[in-house]
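Below, in C-alpha cells: the form predicted alone, a single chain.
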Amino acid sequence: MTRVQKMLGTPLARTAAVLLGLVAVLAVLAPVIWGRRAETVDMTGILAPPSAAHWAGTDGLGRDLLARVLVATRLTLLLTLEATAIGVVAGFLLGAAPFLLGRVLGRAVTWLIGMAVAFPGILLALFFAVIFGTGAASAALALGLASAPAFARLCQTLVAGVLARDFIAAAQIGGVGRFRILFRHILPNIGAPLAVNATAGAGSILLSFAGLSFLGLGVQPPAYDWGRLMMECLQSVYVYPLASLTPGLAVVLAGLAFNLTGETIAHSLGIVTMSGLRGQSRRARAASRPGSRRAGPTGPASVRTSGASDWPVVPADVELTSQDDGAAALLSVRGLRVTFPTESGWVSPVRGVSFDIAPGEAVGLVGESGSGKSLTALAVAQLIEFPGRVAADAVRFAGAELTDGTSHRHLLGTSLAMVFQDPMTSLNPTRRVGAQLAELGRAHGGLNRRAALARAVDRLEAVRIPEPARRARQYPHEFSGGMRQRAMIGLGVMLNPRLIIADEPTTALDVTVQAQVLDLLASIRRRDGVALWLISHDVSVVAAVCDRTLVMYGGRIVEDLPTARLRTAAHPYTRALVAAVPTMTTDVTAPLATIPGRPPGPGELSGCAFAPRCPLADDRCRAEEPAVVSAGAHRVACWHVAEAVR
C-alpha cells in the first residue's frame, strides 16, 4: 500500500481530499468561469430570491451571488495561504530562537511565547488589525503574526527532538554555523510535521480572516471575499436569511477541507499536530533544555564482555613519583568538571578528570556505562550546553585553551574531528551522504561544491566504502551499518584532523565489523599520524588499538597505564573488569567473572567510589577519596596500590 492510499484509507480522508480539491479548483477557475457574472449589476433584480438563474438569489446590487461566492474564493484563499505563510515564517524563527540565540536571549523569547499562547488567536489578531489598520495585506499581518506564537510552540518542541540527535553534534563537531544549522539540518527533517499542523492551521486563520473581513477590519471594496460578503449581506438578513447563509457555509466547507484533510495526514503519519500538542507540553520543555540531550545514564551499569584478547604480562612498579605537567601533549586536560542541576542540587557526573594525549598516541577510555565517559568526550568537544556546566583549570588542544570560548571554533572539523556511537542518529536522514562531507569542505576547505564532493568520494574511498563515487549519492538509510560507520569516520577525516575522539563506535556493529572499524582507525592513525582517543566499556576494543589506556569510575579517571599491562592493573576496578572479559584459556565450565554491586549516581559518592564493590575496602577507603599519584608507569587513585598489584 502507497503512502497515498494510506492517508486516503477512511471515508473522512477521502471525504476532506475531496473538499480540499474542490475548493482548490475553484480557486483557479472561478474567476475565469463566473467573473463576469458576479460583477454584472441588475438593479431591476435587488435581493431577488432563489431562481433558476439565480440559485442563490442576488445582493443589494442585483449581482448573483453564487457567482461572488465561487469567484471570492481565490482571494480567500490567497489570504489565508499568505497569512499561514507568515504565521509559519515568524513561528519557526520564534521557535528556534533558544538554539540561536543562546540561553539568555532564548529563554526571554520563550516567555514571551508562553505569554502570547496563552491569549485567544483572534484577541492577538484583533490588537494586531488595529496596529496596523484596516485592508487585506493588514488583516494577513496581523493574522500571520497571532497564529505565530502556537507555530513557535510547535516549533520549539521539533527543534528540540532534532537538537538531541548525534548528527547535529555531529554537524557542531564539525563547525557548521548555526544558521547553516538550521536551515540545511533541523528545517529539513521538522518540514514534514511543520507542513501537516501550516495545513491544519489553515482552516482556523481561514475562519479568523472571515471574521475579520465580516468586522470591516479585512478585505475592502470593491475587492471582497466570503467575510465581506457576509457582511454586506447583513442588511437583508431578516428578509432573505440564505443571503448570508451561502458565504458563511463557504466559508465552514473550506475550514473544514482544511482541518480535516491536515488532521488525517498527520494520523497516517503518526504526526503530533497543534491540537494534540498542548497534552505533551511537558515533556516538551523537559526536551528543549539542550543539556538535557546526550547526558547518558547514570543508574545501574553492566560491563560488556564480548570479545577476547590476551595481553602480555609485565610486573608493575608501585614506586609514587609526581604527575607530569603535560606540556608536550596533543590534547591536555586539567581539573574537567561537568556538572547538572537537579531537585536535590548540582551534581557532578565528572570529577577533575586529568590526561594528555601526545601526537599520533593512541588512548583508550573504559569504564561501565554511567561513568562520564561520553561527558568527558563531549565536555572537551564544547558540546555541553545549557544547563549543563562546564569548569576545568585548562583543556589546551594544539596550543589553544578550548575553554575561552573563542578560540575553539576553527579547530572543530579541522583539527578535532568526532565518531559518535549511533551511525544512524549520526547522520543526517534528510541529506545525502555525500552532501554531508562535502560541508565540512565547504565550510572550512574553502572547496566549491565541485571539489567538496570529489573530496567527499575520496574520502569514502579511504575508509573502503565500495563504489564511493555512487555511494556519495545515497542516502543514509541505504547503508548498512558498518558502511554507515564508515562514512562517519569519514567525515571525521575529511579535512586530516590531529585527533579524532571516537565515542563507543564499535557498539551497534556485529563482532565482524566491529574488527574492521577498529583496523580501519588503526590504519587511518599510522597512514596520517592522527591521534586517536577511543571511548569505550569493551576493555578488549581497546586492547586492539591503544597504546595506553584511561580508566574511568564514578566521574574520575581511576588508572592511567600503558594498555600492555592491563592484566597487572594497580587498581582492583580496573582488575575487576580485566577479569570480566573470557579469553581462550577461560574455563568454560566456572561462572562468568562479574563485578557485584552497581555503579554510584552522581549524588551518592562518598569517599573513594568503588569502596562498596571492592574486596579491599576499608574504612579509610569509604570516608576519604584516594588522590591521583604515579606508581612507575602506572596513575592511579587508590589506598591500596600495593596490595591490589601483588
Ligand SMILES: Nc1ncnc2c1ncn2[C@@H]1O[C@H](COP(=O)(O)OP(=O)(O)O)[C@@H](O)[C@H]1O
The other form holds:
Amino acid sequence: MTRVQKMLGTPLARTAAVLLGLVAVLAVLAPVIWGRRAETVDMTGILAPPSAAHWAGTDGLGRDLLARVLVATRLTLLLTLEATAIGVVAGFLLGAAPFLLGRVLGRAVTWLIGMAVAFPGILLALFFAVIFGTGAASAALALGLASAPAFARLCQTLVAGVLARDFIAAAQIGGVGRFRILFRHILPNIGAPLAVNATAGAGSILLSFAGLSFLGLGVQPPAYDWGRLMMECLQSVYVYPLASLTPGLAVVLAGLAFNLTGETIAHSLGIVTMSGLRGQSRRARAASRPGSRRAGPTGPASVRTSGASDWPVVPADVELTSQDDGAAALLSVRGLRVTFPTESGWVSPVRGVSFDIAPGEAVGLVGESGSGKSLTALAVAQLIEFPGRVAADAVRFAGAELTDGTSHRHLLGTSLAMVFQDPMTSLNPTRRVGAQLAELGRAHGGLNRRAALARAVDRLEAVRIPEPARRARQYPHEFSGGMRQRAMIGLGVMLNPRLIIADEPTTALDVTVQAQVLDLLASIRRRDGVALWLISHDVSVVAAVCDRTLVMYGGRIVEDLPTARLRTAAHPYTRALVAAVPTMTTDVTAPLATIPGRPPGPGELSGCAFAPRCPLADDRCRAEEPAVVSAGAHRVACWHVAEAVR
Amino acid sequence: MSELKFSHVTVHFGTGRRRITAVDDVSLVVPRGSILGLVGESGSGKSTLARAAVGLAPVHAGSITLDGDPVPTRGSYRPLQMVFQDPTASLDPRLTIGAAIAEVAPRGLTRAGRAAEVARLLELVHLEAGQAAAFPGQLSGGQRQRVALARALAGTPKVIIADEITSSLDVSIQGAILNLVRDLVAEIGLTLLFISHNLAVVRYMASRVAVMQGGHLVEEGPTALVMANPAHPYTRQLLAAVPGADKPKGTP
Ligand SMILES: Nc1ncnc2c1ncn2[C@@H]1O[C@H](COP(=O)(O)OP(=O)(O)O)[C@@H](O)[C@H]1O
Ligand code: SF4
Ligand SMILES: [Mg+2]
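We have the form predicted alone; now please give the form predicted in complex with the named molecule.
Complete assembly follows, chain above in first position.
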C-alpha cells in the first residue's frame, strides 16, 4: 500500500479530503466566476427570499447571497491560512525554545506555555483582538497568537521526541550549531506531523475567525468573509432562516473538512495530535487493547495454507534422506514456502524448507538477518499474515497436520509457545504480569481464576523471577529487560508446551543476562522434556544450547548438522559464519575473517544463493541449485562439499 | 595522538530521593594511540561515562581531560568524537549521508573542498564516493555504521569513543567493521575507547581492558592478563558468561 492509499484508507478520510479540495478550488475560481454577480446591487430585490434566480435569496442591497458566500471562500481561506501560519510559526519557536535557550529559560517558557494552554482559546483570541483593534489583519494576528500555545505544546512534544534520538547527539558532538540542528535535523523530522496538525487546527481557526467577523471584530466592509456574511444575514434570520444559514453552513463544512482531513491522516499515519495530547487518558486506553498482532501462541489464525498449484514457480525442494519420513518427530516440516506480493511481483523469502525436531530436542536455526529465519518460524506457528502466503507439502506438529485447512488454534495455543526478541510485543503494557499469564491458563488450560493465578505465580518462580507473588502484581514496565524476557518465557510455559520457539530471545540482552536466559531455556527443556527451537544470527548462542543446528541462507536450509561439528562444517557458508565470530581463542594478530558481499534479497536468485560470495563457486554453482548430500544426521546443500571440508 | 583521562568522575541523574549515581568516582586512562576496552553489563555506567566525556551527561565531580586540558564541549572543533550503537538512530533519516558527514567536517572548506573531503572519508571506510547522495534508509546496517564512522572521523578527532558499535549488527558484518576500526586506529593514530559487552570482541580489539559494575570501575589492566587471571569476582562472572565458555559442546 502506498502512503497516500494508507492516508485515505477510510471513506471518512476520502470525503474530508474531497471536501477540502472543493473548498480550495472554490477559493481559486469563485471570485473569477461569480465576482460580478456578487457585487451587483439590485435595489428592487432587497432581502428577497430564495428563488430560482437567487437560490439563497439576496442581502440588504439585493446582492445574490449564494454568489457572495462562494466568492467569500477565498478571503475566508486566506485569512484562515494566515492565522494558522502565524500560530504554527509562533508555536514552533516557543516549542523549540527549551532547546534553544537552555535549561533555565526553557523551563520558564514551558511553564508559560502550560499556563496559556489552560486558558480558553477563544478568550485569548478576544483579548488579543481587543488589543490589536478591529480589522482582518489584526484578527488574523490575534487568532494566530491565540492558537500558538496549542501548537507550542505539540511542537514541544515532537521536538522532545526528535531530541532523544542519537543523530541529534551525534550532531552536537560534531560541533553543529543549535540553529542548524533546529532547521536541518529537527524541523524536517517533525514536518509531517506538524503539517497534519496544522491542517486539523486550521478547521478550528476558520470557525473562530468567522466568530470574530460575526462580532464585527474581523473583516470590515466592503470586504466580506463568511463570518461577516453571517452577521449581515442576521437581519433576515427570522424571515428566511434557511437563506441566512448559508454562510453558516459553509463555515461548518469547511471547518469540518480541515479538521477531519488532519485528524484522519494523523490517525492513519500514527501521528501525535493536539487533541490526543489533551486526552492522554484516551490514548492510554487505546494502547490497552491487545495490540500486538504477533500476540503469542494464540495469534490470529489468518494463515491460508493451500496446495501449491496456484503458486509462483519455485525451485525444487530439498529432499530429506529417504529412510526418514519424520513420523517420529514432534515437528516435521516439508517443502515450506512463504511468499509475499511486492511491487515487482511475488517473492519467496522462504523457498522450500524441510526439517524435523524430535520430542525434547534442542535445535538451533542460524543465518544472517533477512535469510528467512523469522518467517520460517512464523509460518510454522501459523502466524503469517495476509498478504503473505504459506504453502508446504507437510507441516506436522504433535501428530496433527497443520496444513489440512482446519483450525488448530487449540493445539497451537496449548502445545506451542513463542518467545520473541522484544518481549513488549507480546506483553500487554497496561496489565499486570500475573494476570496476563493467568488469562492464558483460563483461556486454554481450563483453569479457574484462583488456580490460574496460582499457576502464574508458580511459572514466574519457574523462570526464576525473585518474589514471584509480588512481581505478579507488577506491570511489565516495572521489570528489567532480562526479567521481561523471563516473564515472556513464563507465559510460554504456562500450559506445558511441547515446543518452544525462541526467535532471537537474547539479542537485546547483555552477556550476563543472555547467559541466564539461555540457561533458563536449557533447564526448562531438561526438566519438562520440552523441545526447543532457538533462532539466532549468532552461532555462539545456538552452540551454547542446541544439539543440532540448521543453517539458513537465502530462504533455504543449506546445512543441518550436529552442533559439535560446527567447527568442521561442510558448507562454505557455515564455515564462513563460524569463522566470522570472534571467540576467546581468536588470533588477535590477524584480521578477523569476514564474509564479503551481502546476502541476496528474496527476489534475486539463480543457482546456489551463496555463489556470489563463495570462494569455491564455479559455473555449475551459478546455474544449478545444489543438490542435498547427506551422511547420517548431516545434510548439506553444496556442489563442492568434498573440497569445502578439505 | 592524545591521552583521554577520567579522574574521579561522578555522574548523577535525578534529584533528592530519586537520585541515582550512574558513575561513581571512576578514574581511568585511555593511553595515547591505543585501544582501551570497557566492559560491563548494561546499566553499569559504560555509556554514561562515554556521554559525560562528550558533554551529553553532566559531570558532578572529577574531571575529564585530553592531554591534560578539559575536553571542549562547545564550539565547532571537537577533538573527541563518538560512534553510537545503532546507526539507524544515529543518522538523520532526512539527510543524505554526504550532508551528514559534511556537516561535521572542518569549517572554512570550500564547497568543492567539502565534497572532496566527504569522498575521501567515504573511501576511507570502504564505501563508494558516489554514495554521498544516498539517504541512510537506502543503505544496509553495516554500511550505515561505516557512515557513522566516517562522520566521526570528519571532525578530525584525536580520540574516538565507540559505544557498542557492532551490537546491532549481524555477526557476519561485525568482523568487517572491527577490522576497519583496527586499521583506522593504526593508520590515523587514533586513541579509542571501545565499549562492548562482548568479551571476545574486546579481547580481539583492545590492548587494555576496564571492567565496570554498578557505576564503579572494578578492574583494569592489560587485556591478556585480565582475561587469563581475572582478579575481581565480577570479571570472573563475566568471563564465565561468554556463550560456550565452559560448555565443551559449544566450541565455536
Ligand atoms: N511482510 C513482508 N513482505 C515482504 N517481504 C517480507 C515480509 N516480511 C519479511 N520479508 C522479507 O523476507 C526476508 C526474510 O525475513 P525474516 O524471516 O524476517 O529474516 P530473518 O528472521 O532471518 O532475519 C527478508 O528479505 C524480508 O525483507
Ligand atoms: S554450491 Fe558452490 S557456490 Fe554454493 S556454497 Fe557450494 S561451492 Fe559455494
Ligand atoms: Mg529475525
